[in-house]
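Only one chain is included here, represented as C-alpha cells and corresponding to the form predicted alone.
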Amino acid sequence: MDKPKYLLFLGCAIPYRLPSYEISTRKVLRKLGVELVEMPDFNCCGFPTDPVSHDTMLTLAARNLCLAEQRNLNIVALCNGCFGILNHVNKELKEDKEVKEKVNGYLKEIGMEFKGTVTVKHLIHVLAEDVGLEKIKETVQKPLSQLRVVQHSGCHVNRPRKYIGLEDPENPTILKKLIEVTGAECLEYMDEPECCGAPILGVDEKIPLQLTRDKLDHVKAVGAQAMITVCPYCHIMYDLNQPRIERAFNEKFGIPVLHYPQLLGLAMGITPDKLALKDLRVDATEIVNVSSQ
C-alpha cells in the first residue's frame, strides 16, 4: 500500500505566529509515513476576505485548489479556517456549475482553470482516516496514561455540517479518539463545543476574551492538566492570550495548551525540544514531566 501523500497548506497564521504547530506536525507525520509536499506558491485561503467580497474569497481559494490539481495531489490543512474555506469552495464549485464558470472566468486571467479533481482534508482527518487509530497506537512508545486533558476541536473543522458532515458538530469525537490513542484520558466539560471567540477579536475584544475565560474556567473545574487544540486561532486564544485573560479577570488558570501533534509526539517518545514545547506561552513543564514517567 502506498503511503499517504499530501500537499501541505500552511495558511497565514502558522508560519508567522505558531511554527510549533508546523514543527510538531512534520515530526509526527514523518514517523507515521505520511509524505508532505511543499506548496511555496500558495496564497491566503480567502477566509478574511469573505465579508468584503465573496467572489474574492472564492477565487483565492480556487487558485490554491488549482495548484493542487496541477500537482495531482490532495491538500492537507492544519488550520480549521483554511480547511473550512478550501473544503467549502471545492465542494461548491464542483456542485454549482454557474459559480464554477464565474470563478473560472477570473482564473482564466492568470492562466488557471478549476477542474474539481482534488479533495481537502484537515490534519485530524488524515490521521484518523488515512493513517488510522491502530497504526498510530503502534507508534506510541510512552503511553500518557497519567495525563488528564480536554479537547477543543474548534468550529470550522466540523461546521457547517452541510459541507463537512464527518461528525456531529455538537459532539465531536475524532480529536477525542486521537487523544485517547496516546493513552491520555480525555475529559468532558461544560460547553465543550462552544467557539473560542477568535473570529470577533478584531471587532470587540471583550466578548471573545470573556468566551475564552469561561471555557478555561470550565476546563479548570474538571481538573484537566492541559487543553489540546488543532486550530492556530483557537490555540492563540487559549495559550497566547491566557496570561492576558488572567490579568483582565484577576484569575489564575495556568492551563497548558498543546497542539495535538505535540501530545502525540510526546507519546511517540519524541523529545520536547524537537516538538517545540518551549514555544508555548503557558508553561508545559508538568506535561513534559508526566510524559517522561
Second form
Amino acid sequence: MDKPKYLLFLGCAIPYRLPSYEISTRKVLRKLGVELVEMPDFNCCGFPTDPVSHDTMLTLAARNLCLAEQRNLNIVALCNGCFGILNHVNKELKEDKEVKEKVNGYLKEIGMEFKGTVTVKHLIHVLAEDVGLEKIKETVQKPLSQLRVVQHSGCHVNRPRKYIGLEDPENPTILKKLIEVTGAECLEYMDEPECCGAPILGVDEKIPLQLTRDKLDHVKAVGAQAMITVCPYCHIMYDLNQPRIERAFNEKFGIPVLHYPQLLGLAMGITPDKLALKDLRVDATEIVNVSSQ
Amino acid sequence: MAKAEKTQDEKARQRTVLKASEMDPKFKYEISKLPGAEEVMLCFQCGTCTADCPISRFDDFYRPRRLIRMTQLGLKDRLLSNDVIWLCSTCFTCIDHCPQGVGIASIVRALRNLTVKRGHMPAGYKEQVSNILKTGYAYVISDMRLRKRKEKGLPALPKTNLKSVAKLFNATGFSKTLEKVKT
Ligand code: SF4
Ligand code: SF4
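Starting from the form predicted alone shown above, please give the structure in the form predicted together with its partner chain.
What follows is the entire complex, opening with the chain shown before.
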C-alpha cells in the first residue's frame, strides 16, 4: 500500500499559541510513515468569519480547498475548528450546486475554481483509519499501562453529525481507542461530550471559564491523571487557562492536559523534550515519570 | 442592592407585553432564505435545544428555543440589538438533537450576520477579521514566534497571498460591510 500522504493544514491557533501540538504531531506521524506536505499560501480556514459573514467564510474555506485540489492532495487538519469548517464547506460545495456556483463566482476574481476532488480529515481520522490501530500498536514500545486519563474530543470533530457521521457525537470512541492503544486507561466522566466554550472567549469570558471549570471538576472527580485533547482551542481552555480558573474559583485542579500525539509519542518511547512536554502550562512531570517506569 | 434591582428590572423586561407593531411578519421568511436556516418555521417549541445547550446553563436570557420563537414572531429589532446572540458557542449540540431538523445555530449565525450588516460587530471579531486581511491568519504571529519556529526546527510559516484575500472580501461584499461597522 502507498504511504499515506497529506497536505498539512496548520491553521492559525497552532503557530500562534501551540507549537507543542505541531511538534509532537510531526514526530509521531513521521514514525508512522505518514508523509506531510507543507501547504503553501493557505489562509485562515474561515471559522472566525462565519458569524460575521457566511459568504466570506465559504470563500476563504473554498480557497484553501482549491489550493489542495491544485496539488491533488487530501487535507489533514489538526484543529477541530479548521477540520469542521473545511470538511463542511467541502461537502456542501460538492453536494449543493447552487452554493458551488455562488462560491465559484467569488473565486473567479482570483482565478480559482472549486472542483470537488479532495477530502478533508482530522488528525484522529488519519491515525485511526489510514494508519490503523494495529500499526500504531506495533510502534508502542513503552505501554502506558500505569496511566489513567480522560479524553476530550471536542465539538467540531463530530458535530454537526450530518456533515461528519464517523462516530456518535454523544459517545465518541475514535480518540478513546487511540488512547487505549498506548496502554493507558481511558476513564469516563460526566458530560464528556460537552463544549469547551472557546469560540465565545472573545465575547464573554465568564461563561467559557465556568464551562471549563465544570469539566475540570468532572475530570478530577474520576481521578484522571491527565486529559487528552485534539484541538488547540480546547487545549487553550483546559491547559493555558487552568491556572486562571484555579484563581477565579479558588480551587486546585492541577490536571495536565496533553495533545494526543504527545501521549502517543511517550508510548513510542520518544523523549519528552522532543515532544515539547515542557511547553505545557500545567506541569506534566508526573505523566513523564509514570511513562518512563 | 444594585444587583437585586437589576434582577427585578430583568424580570420586568422579560414580562413586557409584546406589541403587534414590534413584530415583522416577513422576518421569518427573510431568515428562512439564509443557508442552514430554512427550517425555522418547523420549530414546535419542544425545548430540547435549550435543555441541551451548555450556554443556557450560565446565562439567564440565552435560550435557543426563545431565539427561534422570537424569530418566528418577527421580533427583529429586539433580536438584532441584543448582544445575547453572540453567546452561542457553535457546539452544534442543538442541531444534532432537534427533532424537527431546525438549524438552530445556523439561525443564530444568520441573526449575527444581519446584525453586522446593520453596522454592529463585537470587537474580538473585528480584530480577527482585520488580522486575516493583514496577514492571512486570524492572529498576528510575531517575529519572535517565527524565529522560535526556526530554532525548534519547524518549517517556515507559509505566506498568504494577501491580494487574493482582499479580492475575496470585496467579491462577497464584506469589505463594504466592514466600512460601516462601528463595533
Ligand atoms: S429542539 Fe428544535 S423544535 Fe425543539 S424548541 Fe429547539 S428548535 Fe424548536
Ligand atoms: S450551538 Fe449554540 S445554541 Fe446550540 S447548543 Fe451549542 S451553544 Fe447552544
